[in-house]
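Here's a solo chain for you in structure tokens, the form predicted together with its partner chain.
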Amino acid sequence: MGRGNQKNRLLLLLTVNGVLLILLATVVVVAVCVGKYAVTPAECLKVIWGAVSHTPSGCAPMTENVVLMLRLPRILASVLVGACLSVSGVAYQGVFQNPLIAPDFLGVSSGACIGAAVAILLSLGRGSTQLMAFLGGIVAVAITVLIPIAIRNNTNIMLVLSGVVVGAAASSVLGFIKFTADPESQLAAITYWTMGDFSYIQMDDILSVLPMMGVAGVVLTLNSWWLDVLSMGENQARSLGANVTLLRNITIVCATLLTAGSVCLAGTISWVGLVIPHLSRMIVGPNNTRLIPVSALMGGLFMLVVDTLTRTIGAIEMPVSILTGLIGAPFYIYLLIRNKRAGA
């Protein structure tokens, strides 16, 4: 199964990225205009232009508020989260040489949920909840990474097992926190947070995580060829001259920052970090240099579509994670079957 020479591959890459960008732009425009509150495209443009140029837009204040404070942050957040979760999935899969790894298996999501739950329990504000979620995710991964070092068995297998253990422990702790929470208000809030949703996102939230996630993404992109080498396995990579420990650590740190940032914005969203890298790999091949941008675009697009669906379809807004699961799981099974048939 050949894929053409260098020039053809470049062409394919440009085409794929180009198509994805156009699709993304289109869906963004559509997403700004649809929703339960009726806004015409013309009004949308007026409002956005008004905000950018600091002139009055001539539309009703409620319309302005809906477009600028409800929809725009939500759209940006879902694109950002989708892109970051996908890229972190690509990175984890490379580091652990396993296309079945998902971003949350090192315990980021579980740890973040605990952080958020504690914040909700103590009735801290929304900003503090996000911060605690972020810290919780980082602490969980730190524990996961330290266990293999502490028992002097610093291999990938040990890391995976450690992640499973930490994740399970975190679930128990979360269960306990839920148990002590006030069922009327706090329990519901914790559950909603855990299920993942974009509905109360504000621009400030996005801006506070954007720099960090941007840097992490850039570092991963710069290291993308080395990630290829790393994905050959520790021994092979080392014998080829890679500083395996350093590369692995950098990659895990960046991927974790991306995931933790996403979780603290929008709660736990599963399947995106698993399905999107897989799908991208089927289209542009396993080279991380190509895979990272394509996954980012595809992930952002996917997340935006799903989130827009959750807030426009049906009378009650569904948490986003449910829909990603409903779409993601069967699609993943389909991908696996297709892969098997192709004789892989």
Partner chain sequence: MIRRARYNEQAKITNKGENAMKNKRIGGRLLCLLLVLIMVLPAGCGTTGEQTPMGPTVTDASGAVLALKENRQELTIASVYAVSVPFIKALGLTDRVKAINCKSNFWKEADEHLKAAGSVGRGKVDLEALASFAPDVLVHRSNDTDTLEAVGQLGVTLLCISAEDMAGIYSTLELMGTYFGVEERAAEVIAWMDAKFARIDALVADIPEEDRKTALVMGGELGRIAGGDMLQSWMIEKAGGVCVAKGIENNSNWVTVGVEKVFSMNPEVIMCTSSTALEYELSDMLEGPAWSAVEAVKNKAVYQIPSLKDSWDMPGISPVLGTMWMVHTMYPEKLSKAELEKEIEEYYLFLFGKTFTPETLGYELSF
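How about the form predicted alone, since we already have the form predicted together with its partner chain?
Below: the lone chain, stripped of partners and molecules.
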């Protein structure tokens, strides 16, 4: 009976991953084709194949530029950011044993926004802005982690409280920066950054963070079994031979790198790391070995659909976090009601 159940779970996992991969590939083609400048699926495939094989595509130069220089980098970035935020959410929720924790709760998003805002005030280029955003997120998380160590109370609860304090302080600093920014130019740029944007993504931007995010994702995937152990609680994890402090720190560092890299690419995008892990759990259960790959695929698919909608449903492109918030907030309320009923 146990072996049969194991085969059924494996079949379900393969089926879910296969369906998600097919859906993702389909949406990628659709996303390349739709927009102000229409591209047919045949032209899309010709241009991509021509770029891969280094042969002429036979399409108009304008079509090649739109596909290769504008839409493909944006599509790849949205899939990468959605996958990384979702995996980060799985990791944070597992290590802190709290299903309502989001990837930015350690202050990484607020710190990254401060870094980006300072770069915008200094009129730095996009590359420097991304670097400052990344450094700001890492500094914020470092402060969050050092507070429990300084007061000698290095527990999960204290780390969460430190994240809340650092996030609140960072939000205040960001508010002061907005107050001093030039309302004609700088304030708009800072505000748009805090709402998420894939408009100006270039392939070099993706390549600059891909190695770091790839390593962090692989480490979390390889440690997914230990993440299940940590989800049982510290005492249970220690009884199974886990080095709780080391595993927790590795998980936090990797999840933070995924979140910081995502914010560095596209600004602050809310709700994805909270909503997608829960949707994935409803399909494949809480086992992190199955949950991480499914969350990555579902997060990439979700983010790509949202980004495609934000640039096509209106005359003016909508910031990404507006649409993710419209989806995520009702789902969060549903989670609260569901958890209350489960605890009743």
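Residue numbers count along the first chain shown, from 1. Being a predicted model, the structure only gives us computed values, none of them experimental. For clarity, a rigid core is taken as the largest C-alpha set superposing within 1.5 Å between two forms.
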| item | value |
| --- | --- |
| C-alpha of residue 55 moved at least 2 Å between these two forms on rigid core | yes |
| Core-aligned CA displacement of residue 333 at least 2 Å between these two forms | yes |
